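One chain follows as structure tokens, the form predicted alone.
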Amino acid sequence: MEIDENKDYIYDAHELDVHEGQIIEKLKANSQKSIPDPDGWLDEDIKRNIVLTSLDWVIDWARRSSLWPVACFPACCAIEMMAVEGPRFDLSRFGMEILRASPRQADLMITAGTLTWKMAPNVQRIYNQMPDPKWVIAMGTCGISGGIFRSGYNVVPGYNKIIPVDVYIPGCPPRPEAVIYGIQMLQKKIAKSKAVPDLNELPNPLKKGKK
């Protein structure tokens, strides 16, 4: 390819140039302070970066945030309970959506229906073999006081003769809705409880040898 050297240009490069160079010499006369860093959360106040609060509060948030139910159901409220595990009710929207086959790994039992005095210590053996903290929910008549059947001789008038229970949710059995919302009063109860002992409550190792 061959270059016209006679081919007249539009703009004159002296021209060009001069023009360029007043362009840098204007950016260099505005460019004497350093721009300062665009990442302002590094100079904010040390005030914004303190959360005050407890540890108890702390602790209580994860307890009751990752609840650990464990599969306690003789009867036929559990229906209801399967209902409240499904799509519809979603109760991994309150961090329970596993059932757990141990107790072991539970924190949290739902009894429901009619409980018998012959099935009674398996249910007591399960509540004793769940590590502390843990929880119980009576769910429905029959576990609350025994339902129609609590005056016969086998029946237990309710699972709090045998076991602490902290919530109770009536009905017959009780809607989905209603599961949940004694599940969240449990878990306004598990907020306001006392996760970290008092100091004259731990256990002083130098007492132990004195006599």
Partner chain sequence: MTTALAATEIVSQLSAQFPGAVEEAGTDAVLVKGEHLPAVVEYLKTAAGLKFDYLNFITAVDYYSYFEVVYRLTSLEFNRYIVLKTRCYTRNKPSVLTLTGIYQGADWQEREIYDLMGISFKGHKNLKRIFLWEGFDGHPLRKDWNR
The other form holds:
Amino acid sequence: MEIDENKDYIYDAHELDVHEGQIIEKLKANSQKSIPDPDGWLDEDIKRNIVLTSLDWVIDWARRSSLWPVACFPACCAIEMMAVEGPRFDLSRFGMEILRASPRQADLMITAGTLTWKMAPNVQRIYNQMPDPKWVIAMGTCGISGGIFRSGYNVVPGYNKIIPVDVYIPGCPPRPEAVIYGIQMLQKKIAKSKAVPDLNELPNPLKKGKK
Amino acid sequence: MTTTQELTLKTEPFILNIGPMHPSTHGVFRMRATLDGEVVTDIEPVFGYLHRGIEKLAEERTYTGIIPFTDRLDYLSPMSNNLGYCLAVEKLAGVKVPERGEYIRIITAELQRLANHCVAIGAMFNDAGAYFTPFLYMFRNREKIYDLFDMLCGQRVTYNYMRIGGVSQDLPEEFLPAVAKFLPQLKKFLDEYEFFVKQNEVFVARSKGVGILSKELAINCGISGPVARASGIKHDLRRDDPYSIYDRFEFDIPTAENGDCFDRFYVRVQEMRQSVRILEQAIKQVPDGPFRANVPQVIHPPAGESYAHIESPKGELGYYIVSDGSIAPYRFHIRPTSLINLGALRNMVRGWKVADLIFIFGSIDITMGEVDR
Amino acid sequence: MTTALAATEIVSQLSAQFPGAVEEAGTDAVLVKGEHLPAVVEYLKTAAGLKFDYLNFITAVDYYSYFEVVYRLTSLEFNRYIVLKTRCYTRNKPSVLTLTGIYQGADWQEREIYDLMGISFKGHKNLKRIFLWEGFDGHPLRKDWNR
Ligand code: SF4
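Could I have the structure of this protein in the form predicted in complex with its partner chain, to go alongside the form predicted alone above?
Now the complete complex, all chains and molecules, led by this one.
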């Protein structure tokens, strides 16, 4: 919002609402296509033919063993997510018991619930606030495709319309075992990622114009 | 008073945005709070972050096909939602549920009340600042109820168990003994929990006298359920408008006088005890026989309208259905308990600090799925 | 058991109090003229022996030729309920008088109806969209609404 000198900014709810509406409409218009999954490593590891150094291995090990999920709990899947956190399924066995309320301290987003267009800008913003590297798990059919609400007028058909998703866990809601399995899949995926970039791919400040 | 006023720093009001993605807002609730220093002077709730359009979607589903939607309304107590909806359709179509079906319904609905209050009480402590430990303690018991429901229908959260005219499957053999085994455990646990909480000076200091809801305001806002009973309204649909077979059981309606956060907590704990009492009576009386009336999958209720309401764990949950004689309802309206219970939030929190705002909000026990639908 | 207040019983009382207010009295609901609605509700809420002090819910139904707004009131004291209905016969900017002055609980439900059904409530202080955002096209619960 532009700041107008002559205006009293204490409470103009209408303006806030109109502004929010514009953001939603814009996002809606811009996200009609699905964003492709960041990497297809999970199945096609041979194709990419990555050489992992031992430094890579150490970094990947550290990353995958202490994933901290951000709280993104819009709907019913959140109940199962809490159960996963809870005493019986005990996610802390995988080094990730702490749900971070702040996206800046998290590197994993488990999207537990239906996403509506009104919510979409906020989720996108939370995703953008997370520091790299970051991963997203779409939990539940709503997260994958909109689920039974897909034909609703306010429902985003899948989180991958607005943010890239790494792992999908089907189910409505998925059982906690499925969620843990999905997290393990993500850990496998991280283990294969190349954490240390190649030297010649790094930007070289000495050579102008060249990468 | 003058001295304190002189001493207090002069502050400007400012707006604090809480939510929609905030760990203490039970989902995606958003408040625009106007603060003066740390004191809440006004709040404006903003809804709609989980508005999935269930009422519209239901107009293109068959009557049986709507049951899965009701599961996802108040996802902390899906069985109660199923029950309310089925009652409304049965009223419309004039279906009579067999005895065994009624008993199974009551048992599941009361178990659901226990499960819901487990989360309600646990989450309330979360909001009070006791981060996660009391919650996990409560969740441990909820898991046991989940197991029972899992036994019934193979799902842990969204059961889709009730059908028009009964329930979808009969009780498995081991279900009733499992419930009978669970109830004494829960009773013992409740005693223990209440003992801990009542002794806890911090909790009592934070909850007694905080967020008072007067009786008149509660009635005027249409508030129902434990929140209303904590304010001294002795109104419980199980007693005042008995649906299903609630008139056969003996139970009390716990009420409290002050209408503060502590009373809301206390009423919930007492209600759990009463649910245990109902369950103990019900599991002894379950008769043999059919569990479901002979109702086709696709029904055509006669044109007309019906409203059925039940005492869901959160309060009066109602379904208003208008039928035009076809296989889908013409209009399907849900009386959202959570939305209406929030109606007095603004009156309750004004003048309290931000931390109390979160706590008072938590003590109302809402589910966003039901607020926004 | 919450019993329905027989329509015939209340209709004579209402007609005596507000001549011309009752349009039609069905078996379980009373159809009230729009302009008399707040007065009738106020009377039902305060009159001795009635005391319908609890508003269960408000909703609206679209019947193509008219909109029907449904109110259900309960008397906690006498354990009775009554269903009031009122109609507006226009599709273009239909409006009903608000009940927010009588029941605080009506506030958000009226906003909801305004949002999803497009019926405005005259006298409502903060009538704006509640679930959908400003700028959403149309009112989805109307039968002729199309994406
Ligand atoms: S996938 Fe099912 S349980 Fe999960 S949010 Fe969607 S409807 Fe709810």
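Just so it is clear, the structure is predicted and the values come from calculations on it, not from any experiment. Rigid core here is just the name for the largest C-alpha set that superposes within 1.5 Å across the two forms. Numbering follows the first chain given and starts at 1.
Return yes or no for residue 188: a CA shift of at least 2 Å between these two forms, with the rigid core superposed? Comparing forms between these two forms, the residue 188 CA shifts below 2 Å.
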